[in-house]
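To begin, one chain is listed below as structure tokens, in the form predicted alone.
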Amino acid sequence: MRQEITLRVKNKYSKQYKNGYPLIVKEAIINGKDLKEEGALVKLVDEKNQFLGKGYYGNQNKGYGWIVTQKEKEDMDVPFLKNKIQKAMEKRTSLMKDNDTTAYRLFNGEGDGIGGFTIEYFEGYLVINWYSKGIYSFKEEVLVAISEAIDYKGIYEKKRFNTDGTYVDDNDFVTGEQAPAPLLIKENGVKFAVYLNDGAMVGIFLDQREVRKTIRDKYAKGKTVLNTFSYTGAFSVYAALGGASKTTSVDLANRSLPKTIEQFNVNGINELTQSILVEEVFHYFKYAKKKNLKFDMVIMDPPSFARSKKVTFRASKDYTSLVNDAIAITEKNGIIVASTNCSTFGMDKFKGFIDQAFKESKHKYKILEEFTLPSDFATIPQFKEGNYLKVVFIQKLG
């Protein structure tokens, strides 16, 4: 029997919880010291003891846990979890029927009603991401709910509940049959090799699916493309398949070279026709400026925070400088694809960074397209920070 704790909410926060805000933030709670063991059920009430919602205690960098229902008599049990998962699947019916895309986000935390974990689908296999020990304590109930709601081949998990959100290294296989390594998935007809039991990252970030498709279908043909912070080269693969004359992929991680070669190869692209560099992106920008290299398209999708021996990058402080670097090596009328997954600022502020960079460089520009999360990364209006992805296609005019 799980312990249930009543948490009292300060008056100035009670309205947002009445309106459906799901995150239990530390500064909103009067008696946070009553929380002891993660996984405990919690009931939120205002200072007049009026019911606000029910959820669980799961300590992570964002807060104390999540509200999962505003119905006082609803319990966080297997039927409840199964219902949430089934409703999430109903939202993704078109994706589930799409033979050209066999990898997507099947359940997206608070966007689908239960913050703290996600489920991703990879060609019949599931990967559960757990973001706190609190939600992980519901593992058995979640697995039962999944088995009753989803037809799957096997399940893997990623434990990301260190308080800073980092991955807890462990064997990730949970149940069912084990996936081949690599497992080949499709996205918009493009193939990717993924590894479900090989650490925190499987080989592709699913939230950029629509951006990659746009690059392939509308912008790549005949263009020279620079893909910075390239990871396993997904943007480069799409650009090459879209008819780019040449792609250059730059990433500091040593494994980016063999991983990018593999992604080219599974799509029938000879990596020798492309350029793959293991190098710090900021150093490469300096090199490109010195050599007067110019590209028709520059793609930038940096982590929110990155540190190398010589450079520390914070998206919230340094993105303007990054856009300045890109402007300097982009051809006139060329395209800059600026992307960030930093959740601490919104699209307007992000476009402000871009505008500032163009003002500083004395170049004019035109915004061609904007993207946020695709529909399978479901979000709710009450939790705007959940819609973290911001991508802007910019044309450098002169």
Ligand code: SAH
Given for the second form:
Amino acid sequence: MRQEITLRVKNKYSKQYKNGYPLIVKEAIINGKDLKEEGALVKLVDEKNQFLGKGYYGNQNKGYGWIVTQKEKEDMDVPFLKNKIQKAMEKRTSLMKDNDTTAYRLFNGEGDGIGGFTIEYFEGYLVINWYSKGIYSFKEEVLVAISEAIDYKGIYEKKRFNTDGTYVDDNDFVTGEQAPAPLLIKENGVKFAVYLNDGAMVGIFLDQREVRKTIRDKYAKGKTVLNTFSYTGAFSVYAALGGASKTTSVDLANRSLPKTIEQFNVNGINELTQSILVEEVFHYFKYAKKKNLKFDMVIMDPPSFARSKKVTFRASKDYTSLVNDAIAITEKNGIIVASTNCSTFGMDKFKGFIDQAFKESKHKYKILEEFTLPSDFATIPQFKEGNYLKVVFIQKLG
Ligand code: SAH
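Mind pulling up the form predicted in complex with this ligand next to the form predicted alone we just looked at?
Every component of the complex follows; first up is the chain already shown.
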């Protein structure tokens, strides 16, 4: 039997829980010391013992876990989980029917009613991301619910238990048929080779699907494109397919070279027509400036935090300087695509970083379009920090 614990919420915080805020934040709880084993069921009450919500204990980031229902009679059992998964599928019927896109997020944690895990769909196979030991203790129930709700070939999992969300290296295969390696998926008709059992990342980040499509369909034609922090080169592949005259991909990870070649090749593009560099991005910016290289389009999608031998990059502190680097090597009237997945600041602050960089470099600019998470990465208004993605298309003017 799971332990059941009543957590008392400080007065100051009870209103936000009444309004549906899902994360059990540490500073809101009076008796956090009572929490022992992750996976315990939790009942939240206010200081007058009024019921606020039910959920589970699982350490994740700044939280003790998630509220999953505001109904006192509801339990986190198989029918409950199945119902949430089915509701999530109903929201995604148009993607599920789209023959040009066979990879998307099927269940997005708190955005679909249960924080702490996500499910992604890749051409018939599922990948579950577990973000705490607490939610992982519901694995058997979740698997039964999935089997009743979804038709799938096989299931993989990524355990991101460490409180900072880092991956626990393990065999990721769970059940069903094993996926081929690589597994070929499609996104907006573009192919990608993904590897479901090869570490924390499968080869593509699905949250940029609409940004990639926009680059291909509206911006790439005839342009020279620099893709920094390129990983497996997804933006470069889309740009090349959109008719870019040449793409240059820069990433310091050795694996990025063969992975990017593979993504070009599965789409019928000879990698020798493109440029793929295994290099520190900041070093490349210096080199390009010195050589007076200029690009029609510069894409930047850095991690929130990265440390290489020489440079530490924190999106929340260093984004302005990154935009400055990009401005220096972007043609007049060229486009800068600035992206961040950092959840500690919002769109306004992000645009502030961009504005600051243009002020410093004394150039004018125009914001052409903006993106946040696509609809399959469902979010709820009560939890704004869940909508972490911010992408801005900027035109550099005179
Ligand atoms: N833009 C990619 C995803 C980026 S993931 C996409 O569309 O799929 C972040 C990438 O940044 C990783 O591949 C990592 O190797 C790379 N990276 C981190 N710090 C870097 C640095 N200083 N220079 C170059 N690449 C870096």
